[in-house]
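Presented below, as structure tokens, is a lone chain in the form predicted alone.
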Amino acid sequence: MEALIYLDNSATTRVRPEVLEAMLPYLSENFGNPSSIHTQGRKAREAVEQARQEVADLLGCQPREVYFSSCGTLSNNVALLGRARFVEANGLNKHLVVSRIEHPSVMGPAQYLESQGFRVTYLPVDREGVIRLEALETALRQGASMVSIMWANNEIGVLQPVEAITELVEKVASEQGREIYQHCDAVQVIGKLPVDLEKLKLSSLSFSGHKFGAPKGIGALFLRRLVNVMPIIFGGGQEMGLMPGTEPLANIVALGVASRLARLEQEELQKRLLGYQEKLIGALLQLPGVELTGPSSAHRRLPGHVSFCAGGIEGEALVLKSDLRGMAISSGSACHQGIIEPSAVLRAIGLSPEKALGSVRITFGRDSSDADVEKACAILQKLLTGVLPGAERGG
């Protein structure tokens, strides 16, 4: 049976041979509580700060700025909720902006401060799923004092302009002399594009360790020195009491030398992922009825993205169809007690409800070949073409 060729790396990545050697000592004989003041426990500690330093040079950070969690979707909803206490009890404006393509981690914190009775701008967005400056900017001016626009979008790939818009808030907030909190969910960016949060003066940012080579079970949140954030989560004083638990020691071990590794190869992987996504595209696009959902344009999009939908065909049948072929893709429907529905990221750039039920993702990541490229364009030919209308029947 011929090897797997996985292609939905935006979900998960697997885990790196070096990543999962560095964690093993952490599982057996260096076990100790990184809060305990004897041999073991120091040690554990030393090991957690190494870790918490290699992800601050990933970042462009200072180590004291990153906190560890248990995934992208504790960080946003600490980012966010956390804000959202300190608002409320300062008395500052309760006005949070958000895309309309937000992931579900940050949707949900937002609609559940909009039950609240805090003020929520769903700003829209173009064909290509970029938001519009100047709808975030007439929000920020009727009094926003949080924002949060994801970096790039999981399910079309979509980068969003993140400079023009830390530079917008920051015009904006000088402007009427107000603090202006400005999250960013990165969780699809870290180990793909450069990231200098020196430059780019956001309050925060989240990821997740098992999108770029750590297990799953890992993450972190950039908290800017001197940025309020309360705690959302109560009983410990583990990551300066806003990630209270006893620190998964083994899991942040490994998001360290994960980072690492990201920060050493990240521009030969962009520029190769870059390779893939364009040769892909470029044979869907020879195919009648396919058409790209979110940019036309490669670097306007995540590296190694492609999204796609087609006529005549559910992206879930596409990804079963894949998946009887030794390929792992995924699909921008979601299926909810057996009824399949469209996503609403998709329904937000526009598409029709018969062209999101028919859209399909494919990622490249690190472990992906030029083989699996051509595999990956061969087998979609050959399935796109028994399906999509005016195109020739294949078996």
The other form holds:
Amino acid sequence: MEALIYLDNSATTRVRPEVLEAMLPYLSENFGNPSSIHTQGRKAREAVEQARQEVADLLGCQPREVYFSSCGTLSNNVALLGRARFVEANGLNKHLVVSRIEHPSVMGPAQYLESQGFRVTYLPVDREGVIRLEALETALRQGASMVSIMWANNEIGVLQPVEAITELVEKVASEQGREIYQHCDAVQVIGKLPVDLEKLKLSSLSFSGHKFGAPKGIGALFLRRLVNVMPIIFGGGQEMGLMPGTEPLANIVALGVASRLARLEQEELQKRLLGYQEKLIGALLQLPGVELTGPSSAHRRLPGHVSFCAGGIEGEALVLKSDLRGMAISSGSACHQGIIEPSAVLRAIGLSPEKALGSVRITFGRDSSDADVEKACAILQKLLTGVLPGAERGG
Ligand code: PLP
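Hand over the structure of the form predicted together with pyridoxal-5'-phosphate; the form predicted alone is what we had up.
Let's see the whole complex now, leading with the same chain.
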């Protein structure tokens, strides 16, 4: 059997060998609880604080602004629901703005808050998935006190103009003499694009370790100093009471090492991913009936992310056929109780339900190679020219 090609790095990544090696001692001899004051406890605390420093170095923030969590989902929930508690407790405007293409871990809290009496503005996006700054400005001038707009969309790879959004939020906040809280889901971005929170004045930002070489079960929330978020879960007070629960020591060490490596390798990886992306997009656009979803320009797309619709074939079918040929990719439609449904993101960019059902996502990662791109091109060419209307049937 041919070697498998894994091209689903936006779903998850393999734990890096260096990360695994670094975390193993913290599953065996260094097993202390960071809250204990004996030697083992102090060693564990030291490891946690070193990892916090490494995450802070990656993000360009202070270590005390980093809160370890179990995943991107928890970070997003704490950022939004915890801030909403503060907003409510302090009589601020109960008005949140999100884009229509947020991940469910942002959309879910937004809908929950709406059910609790918050006003929620869902910003539409254009055909490439980008929000309009004028629509955001209108919502801000109508008194919105919370904004959550993702940096890169997981399904269509679109990058939002995060810097311009932050500047606009700051401008309206200073003109109106009030604080506007801005959260950003950066789960897809870490390691692929530079992030500098000293310059980018976000209130909070979330990310997840398993997207860049750490294991599943660890993420973090950056929360800018002096920005108030109230707890939404309660326990022993760990992570300043925001993410209580005994710290997952080995996972935290893993996140620290993955963050250090990501910082050192980000520039080189970004270049490499852009190269793979460009090559695959070039090959796909030669095939009849293939249409990219999301941005056409690489500058507005997450490095290494390719998403498209192939007329005449369902995305899920293409995923399964690719799997039979040893290639792991994913589709933008999901089967719910026996019915295949296009995702909300694809509908938000205006794709017809039929087209949206044909959507496919291919995401390169650190382990990808030129040979993978070539194999992917060959497999897709075979599968797509076999099923497209007017072409020879096969594969
Ligand atoms: N936000 C985005 C954009 C994602 O792509 C994901 C996961 O795919 C998440 C949030 C949730 O992260 P986690 O899997 O760590 O809960």
